[in-house]
Amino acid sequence: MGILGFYLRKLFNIVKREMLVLPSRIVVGLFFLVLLLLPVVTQDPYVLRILVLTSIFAILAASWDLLSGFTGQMNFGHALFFGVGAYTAALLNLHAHIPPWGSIPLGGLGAVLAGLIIGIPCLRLRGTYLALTTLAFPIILMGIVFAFSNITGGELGVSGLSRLSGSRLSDYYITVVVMLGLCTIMWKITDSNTGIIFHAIREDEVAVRAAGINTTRYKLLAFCLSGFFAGISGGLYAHFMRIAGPSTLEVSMSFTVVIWAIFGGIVTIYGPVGAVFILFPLLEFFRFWPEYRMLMFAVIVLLTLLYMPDGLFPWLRDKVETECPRCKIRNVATRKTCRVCTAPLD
């Protein structure tokens, strides 16, 4: 009891001390707590089929930010990662018999390699011109898929996968947990110094090179980091459909994981996530307006988008919270003085 008091003692002090003190912890926290506690209150399978969807594509919006987001190389092709996973992961278990829990880490790999291939070749292009060059990338690969359809299953892709679990309820809990394992994870690597380097070569490579920092080794960290989340999101994806086929890789993918990163805010990995979780069941709300679906879904992204040019969840966080001048500390908006420095807030 001794032991087990001094660790409730020690996390009830954290709470206390660094999630109580900012408006954003706590709707962090509360998001966390609602997930996990949300099939206490409803365990129906389309409710609870769209959330695993959510879970999801949330890793997929997270890792790209992580890698477009913080170091700045624009990613249009970002459905490579998610189709190699996918697929990867698929092949293995259809051939191998290899389970989810191990087809899907493989998956991830294979998107790592995925990553290495793209980030070699465009490690010299900056702006439109990488942009355009990863946007070729699933089409490369689509075009492959179609013309070893014996081994993919073309435009049929390959179906007839291992569940990811045995009920819906399983479901749920193993992508809910990896996606906020995984997100959180993404948001300590940027907030290590690894992701205060990537943050650099965002802002200006060249210092950065001029520092004496090696901006290829971390740029192709970037790819390769960024690949593995994105592929353990197509296994995912790939196990709770059980089907990998090629609208995994279709250009649509890729630009919605950008509106998706945009409409949340870049640079923040919980704007991506906390914008899936808005706009993917919304999306499906739509449904019963087929007509009006996607003109309704462009109207709330572009209207957001004017009025909230860094995006949404940035924008609420100013609102509630502001930076201290002189330690960057962050504290609640009602303060009149800095929480760790006592400098006056303006």
Second form
Amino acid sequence: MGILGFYLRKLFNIVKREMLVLPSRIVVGLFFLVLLLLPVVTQDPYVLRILVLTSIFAILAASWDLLSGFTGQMNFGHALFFGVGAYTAALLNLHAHIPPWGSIPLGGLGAVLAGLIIGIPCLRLRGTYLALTTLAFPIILMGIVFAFSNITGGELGVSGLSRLSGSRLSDYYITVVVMLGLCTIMWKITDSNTGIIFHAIREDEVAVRAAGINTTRYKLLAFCLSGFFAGISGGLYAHFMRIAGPSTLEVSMSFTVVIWAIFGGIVTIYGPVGAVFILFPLLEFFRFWPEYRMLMFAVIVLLTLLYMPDGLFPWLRDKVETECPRCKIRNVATRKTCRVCTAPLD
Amino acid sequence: MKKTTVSWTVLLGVCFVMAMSFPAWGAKTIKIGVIGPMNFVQGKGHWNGAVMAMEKINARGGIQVGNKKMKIKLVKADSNEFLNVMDATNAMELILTRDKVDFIVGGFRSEAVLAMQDIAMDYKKIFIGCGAAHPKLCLRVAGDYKRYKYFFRGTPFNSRYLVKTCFIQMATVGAILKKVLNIPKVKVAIVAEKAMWVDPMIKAAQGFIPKMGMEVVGTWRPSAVATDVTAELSAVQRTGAHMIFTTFSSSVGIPFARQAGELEVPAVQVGINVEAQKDGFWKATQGMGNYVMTLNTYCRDVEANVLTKPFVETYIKRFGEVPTYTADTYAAIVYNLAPAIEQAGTLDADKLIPIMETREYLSPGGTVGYLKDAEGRHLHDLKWGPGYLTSLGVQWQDGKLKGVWPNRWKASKDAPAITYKGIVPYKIPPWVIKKYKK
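Right, the form predicted alone is done; let's see the coordinates for the form predicted together with its partner chain.
First the chain shown before, then all remaining chains and molecules of the complex.
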């Protein structure tokens, strides 16, 4: 009882002193709570389906941000990781009868391997050249998928996979908990020493190398980490949809991820996640006007990026919070002095 | 006084709402979900066919279900499956859970239909596929009948029969060339667009054409959206090919036919050219697409049976064009679902399935029956061949699309010869006759 009380007090203190001091943290906390408690309000299978897919793509978008946003390795072929994860999980499940809890992490590892394979030749490239090279990889893999159709199922893909779980509700909780967990891990990575090196590589790779850091190793690490998370999302997708097909490798999939991330705000992790949670259900909502669905979607994305070039969430965050000019700690915009160093906030 | 006015207003409002919803108390409708890529010609075909079916059934008072008549209500769902498979599954779940449809017709892209099939099976709703031709959709029924028994193929017959029909039409034209032009061995050039779906067809054609006593002189793969194919046509001409086996589903079908006509390439075109199935083909090729032949489902003035003409003519009158095969949602509703419901007297899928899988019925495309596999298991796949569905071979002849196959076609030596009403003889282009006639 005493230990429980200690931890409850500690949790209360963290919530009070760390979370409730900033609007963005309150929103993140509410986001966690709403997602975990939503089935109490509704268990509509369609709503849960949309949220399951949204959670899966949130992992994918965040993983793109980890590689392209934080490390600056512009990847226009992120569908490769997603597709490799989906196909690996599907083939292992179908032929080796490995259940989803085993095939999905193995799908992630398959994508790590793909990350290494494309990371090594891409290390010499930067900017546009890197982006165009990465764009080619999912197309190459799609060619392989069609060439070995007896294994990959060709245009039909691999179908008849085991379900993620026995019910839509448990599918929902699995994907939401995995998404929240993986996105938190990604955010923690970007906040760690490794994350600082990722940042530095993006800003000035030569300077990082001059500081004695092996940038090659870190860039490969970024490819592998991003591949792993994207592969997990691919595996989840394959088991939820019960099919892994060529559509997982399509160019449109790669570009959709980029749109999500840029809409939400890159170099944030939470930005792409939030963007998927807005844009994916929004596209579903626009079904009431099917002819103009994609047009309305495009207009919203364009208008947002026109007025919020850094993305929606950084823009919103800057409206409600300010950064202390002295200690760089964030404060509520209404404060006159910094909550840590008491420097005046202008 | 003010309180009394408010009470009366509320009471009137309640009465109005009750009066408005009264008709819904007794007359429940049968909801049919129509799912397809609605912004594309295939989805429009799905929808148009279903609308015609609804109008026809509702005009006669609806479907007799037990002792009451129930009208049909259609629910449109855009699957967007060409661009996004996931969209298709979301649309399927939406119509099943929100709109609570009783039956579903439609679907086109095989990968998407497989995913949609699983969702419809989860909800135990009858799903009649009207677009995807892949055999796997029906092999699933035989493999796991308990789960997949709710799926039926509505149109087209499976892709193996599609290829077979193409080869039969090629052999028919080859025989005409041999007979009329005294060509001892017909040379065939395979020209297929660069697309994944064509690859197995090319392999099959390369293997099968020599078995038909013809010679393959080469294979060319122009881009599916090429606007100039003179290089390919010149190469084909140099090989001395008498026949070009085309496999085009995209826009390349127009420049290929137009330039072949302009250059008067001395080779007849047979196979699949989706653009040539459309009414606008003649105008698009400026008349140069004359004598192009393609596989098709419906054609003006061609009657597979007594139901074809009324369907095609009403469709043209209603929508201004000849129906595509996805418009067979009409047949799926009018001739498959409706009679089965009336016979069973219920909407219960489990009671309808035994009726649907054993019924043989006439539809505008031909007689529909369902296959069993070698082990006698239900496939819910369409029967193909004489007496059942065969499709058509159509040829552009001086600005009009004419049916030219089946014309005294015998599926085997002992089988009766089949000719559909309205079929006209195949015409060899005059420049081909001029080149080869001795």
